[in-house]
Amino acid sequence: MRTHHRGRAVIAALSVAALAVASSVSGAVAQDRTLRIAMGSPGEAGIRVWEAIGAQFEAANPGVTVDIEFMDDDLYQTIGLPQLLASPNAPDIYFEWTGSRMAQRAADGYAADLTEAVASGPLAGLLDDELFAAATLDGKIVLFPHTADVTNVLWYNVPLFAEHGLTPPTTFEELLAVCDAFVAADIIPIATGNKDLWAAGNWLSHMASRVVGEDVYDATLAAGGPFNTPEWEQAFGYIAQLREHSCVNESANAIADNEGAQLFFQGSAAMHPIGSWLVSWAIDEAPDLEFDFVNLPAMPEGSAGDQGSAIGVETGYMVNANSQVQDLAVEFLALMNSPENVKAYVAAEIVPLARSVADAGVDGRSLRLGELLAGAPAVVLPPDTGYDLEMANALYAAEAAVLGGQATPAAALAALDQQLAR
């Protein structure tokens, strides 16, 4: 967790506060401007924030609208960004990860250059300044931070593991045992929705920097292969465990992502690996649901790779550099990260890395979360967000087979540097 500083926090919050009557003056002037807003669903407890923050810049903004578009996670993040980004009416701010999905933007044309705002404009203040390194390209800030997410941990159903009498695992053969037991009591051990690939792909490919090390990791993923190499081979070798000791739900690759948290929520499964975002997906989906977690279980002795790793990646928003409401897309930047918004939040479930999140009351395994990725030894970044997307989606689909049984994994990797060779 951050050190929050008082006197900055204060700042902000008066430098929001003077912003709410300059955007008045503004917004007044310039009558029927749009602002859009584009992102994948952040759960009914979030989409109201969101919705709730639109309507405070419209009242402070008089002939300004807020158009906030939501959309399924998986169409966002694949083909559905592009095609807003192309369009007539292509948002002005918009959702995205850092690293190399950042990068694309910007190289594409539609990042707008932060730094000022940051510096001494509306958003002066509301970040601790390390947060800014990876928003940062070429000396300049294209992406405003508002979360770091912990992509994948085991998420495990408390009840069901006491009933049980077992403890959840810490280390690769522990949750192979835990597997066995679950399986013996007819009870699905680890739920997942794998259809779109991602799902069991983010939880088995941080397995697999585990075992091949994180710099091998990150040179194979950035480069694009070769996979087929004995240490992959082996990282490989574990997801084909897991299937033999039945972990993994049957329907895995046949179910969606949403399919397969049901499971979970539903106390068909015991286990669920999945992303930060469980938290506020429970809140309207499985409010009674008693559940933990724990970062992803040691591998074998041998492995190449920090035990101790999280597997994670700072999110944010980027102002498309073609907008020409970009001083609205600015102001409205910096009213949801207004200490009142950033409570609001909290309260969805939602942990943003404004400074004021300190004073905002953070559920105990947010918090938690949020500890783990700042105190991991090593991060290691998601495929589908850190590197290029038709790579990941190769491994991905490679993961699957094995995890599926429809390949050994000498044949998965083979036919993945086949593949990404063409």
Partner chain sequence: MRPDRRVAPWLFLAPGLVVFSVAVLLPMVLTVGFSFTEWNGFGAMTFVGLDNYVRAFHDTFLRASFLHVIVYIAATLVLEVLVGLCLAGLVSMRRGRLWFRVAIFTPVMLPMVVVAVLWAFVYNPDFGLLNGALEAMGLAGLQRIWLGDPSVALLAISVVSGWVYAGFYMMIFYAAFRQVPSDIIEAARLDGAGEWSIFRRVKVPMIRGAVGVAVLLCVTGGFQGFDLFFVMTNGGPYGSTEIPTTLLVRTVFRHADVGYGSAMAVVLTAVVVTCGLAYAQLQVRRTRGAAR
The other form holds:
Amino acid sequence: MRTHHRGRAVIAALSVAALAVASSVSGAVAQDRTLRIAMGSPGEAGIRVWEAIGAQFEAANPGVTVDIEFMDDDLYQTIGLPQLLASPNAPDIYFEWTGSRMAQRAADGYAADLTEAVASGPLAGLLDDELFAAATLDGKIVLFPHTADVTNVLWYNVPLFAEHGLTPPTTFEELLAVCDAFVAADIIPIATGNKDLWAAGNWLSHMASRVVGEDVYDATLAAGGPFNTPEWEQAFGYIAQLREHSCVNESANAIADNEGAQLFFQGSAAMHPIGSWLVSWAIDEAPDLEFDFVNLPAMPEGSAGDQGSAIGVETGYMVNANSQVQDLAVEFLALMNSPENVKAYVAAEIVPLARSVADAGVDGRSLRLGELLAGAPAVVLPPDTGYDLEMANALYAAEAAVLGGQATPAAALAALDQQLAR
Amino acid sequence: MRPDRRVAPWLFLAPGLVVFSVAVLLPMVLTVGFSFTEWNGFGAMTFVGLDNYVRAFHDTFLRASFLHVIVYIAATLVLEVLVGLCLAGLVSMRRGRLWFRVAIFTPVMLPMVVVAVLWAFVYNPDFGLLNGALEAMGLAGLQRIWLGDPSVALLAISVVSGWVYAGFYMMIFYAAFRQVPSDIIEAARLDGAGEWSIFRRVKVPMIRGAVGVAVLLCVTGGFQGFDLFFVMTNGGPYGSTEIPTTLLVRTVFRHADVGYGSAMAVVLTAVVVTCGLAYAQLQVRRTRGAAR
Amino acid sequence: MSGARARWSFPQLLVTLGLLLIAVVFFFPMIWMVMNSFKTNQAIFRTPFALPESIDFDRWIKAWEVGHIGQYALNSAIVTGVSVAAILVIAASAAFAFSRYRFPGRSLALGLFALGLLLPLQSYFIAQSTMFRQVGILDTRWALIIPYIAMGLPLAVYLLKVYLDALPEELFEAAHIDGASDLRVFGSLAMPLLRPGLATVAIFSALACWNEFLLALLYIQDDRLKTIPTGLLAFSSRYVTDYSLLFSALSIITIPMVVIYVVFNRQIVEGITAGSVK
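Starting from the form predicted on its own above, please write out the structure of the form predicted in complex with its partner chain.
Zooming out: every chain and molecule, the one shown earlier first.
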């Protein structure tokens, strides 16, 4: 009997619940003047700035709701954004990297033409003209640049280096020596969280570009091969040397990029090769940690590239061509670049490209990061944003295999070519 | 007016048939259609005949993914079905022990994503429960980077699957053991058989049907695995936990290669359906044999 | 029930102790999870096995608030509730047709549902996502409810048909002689008699919908519509290094399900095993 009662109770509860919620089934939220914005998560400090700008915009435009979606980076880059664009609640403004990804969005019909707005509309005069070169397709501006990310420098823990009497490495040989010293002191030399492959992949690709030379790097990645050449084998040989010197944490494959950052923040690792966003993350994650950066150490004699090169990409926001509120979207982009908001970004260690940044009091590491990119004798593009994503993933996987001692440079490169050949 | 007797059943069937056809059958047929094309999901679709299948046949990654899922299935047959069978044997030795059955079944209730996130912590190299426990027991030599080491990652995921489903299979076998007539067991006991030999020679042979069902569930379920793999390793390290579903999700939704991904889906479906049909055939033959 | 009452013997005691040990080891990950939810990040790193210094629900409250767990749970409840209600009605009606009528095309229709029992999700979700994109229901709750209903139907139809087949024919004949319409026979006679079967179907369908991940991952990107599995994933990638917050979120999600399970364990176990075996 008791079982029966319970069974009945379950059904009763379920049907009550079903009735109660049936009215709210349709998830499509009312369409009246909502401005939707989508991006990969900029970290907690960055999220606060975005939400504040959203509130300003709502206050200035009664009846408009600003709705910002912060997605996991890797998810945003792969499944998230394409699916989001195809949904009925598609974003009106979305983050994108310049390069092949931006071109793909335009080809799929998701890029509004911003040329007018930049020439004579609300976006006029906010940025220097040369910044639009990377944001222009067929003579039309399709992206409004926001920041220029250095995607890889070598961050280091200042007190740890001082404690062991070491100086930050400027050459590959010095890097290996520093690694040896830290290994001897039982400290992880370099932390990386490479579960999603891009974290170390971006770093090692920068290294490779220094060895094979920027031209060969660009030509090979653009054509999707061939990689099995003496130059690339030489480049991958240096990755194998990192392995031989136990430079990288053993857990690299098992942890995500931000867990890798955590090893660095916790002081378990002395160095961390990652992009400029680390400064902004550290505001919440490691407010007391004293850390600084050097550009990727120069590769040894016999390398073809410019040893002062930087790796980086201009990023910005595109307006969805299918958006019903493109005017609002443009207004929002303008508000993002107002002098006050530029200051707010700078306070969160995100340095916009807007002209007014000169008055925003950028200092310390962020200023030098900006100078690094602006002053670099050569800039290479990250494989996963500048080139075909599938090719980039294959390259990253090959680099990870060599870094992890799974394959010799020659074997990894041969397999890579074979994979890309079909 | 009473509806015509010939129309009435179709009226009752209509909602189910419509939903099932629109949401499952039609997309299944379309997926087969896509598999003969090259398509990125947006632009023009090009008919390429059997090219995708030829490519699948030569694709070492796809082959490796099937190998991985077969290893995973073999491991889960042991960790879920065999462990479940042994646990069921232990709890059915005497009445009671309800607390144990209730406890071991608990993880079945949890979303696999929750399980995956929890176990990623258990395996965490920096503060994980497993490495910590090994150290506490003086077995630090056995510590591993469980999800970062290609030689153990697949097994580590299989263990999580076992943690979830061992209790589930235990329940199935427990229910089956209760159907075994107690006089047969008593007779064996009077003959001086020990508990182990009663388990092996009397009880397990009597529930062969339930074991068959369990094996089928474990095999077909294993081919469809995704959640644990996606969350815990996403195919890594070095592709050592890449299974067909993670590969095809990546192919379709990351590389926008809808045609080739569809061909993979068709191959996977063929394997699963074949396993199911082979099992049904086996059951039919067995019941016929029993009837004779 | 008394015949098998064995005396306590040493080997039996040993088995019980063994089972207790297994249960403790088995439960340890969950206990550890709750323990860690009360610790700071540093304590989690430094002393993984120590008991928390104090039981403080601050982190739980923060996880609930910043993690939108309430929203995710509500979304899961809506999607699950609607899907299960629809599965019950639609499947019962189809099972009624199969059980009470002989008509041309019956075995073909039955065969279609039988195929549904075998088909993996992978056989149709690629084209399903393109279809949903075309009709513009991606990122709405319908994108989950429709496939969940369709996926739940085959097994539900089969189970309910078995229940209906077992009912005595005379009941239905009597009703027909009394002049009841087919719809009335279904609604007032078959449905009430089916109650135990419906409960079983409700339990395993509800659990399947509540826990489904792959489609939810691919079809729902809007954070306000995410269900618990994808919501937790979003949460865990945003706060991936705030471990105590994550352990709190995991605890908040896990504990109510364990409580529900302990209260209704018999029905749930029966429902789930019946749902997979028959």
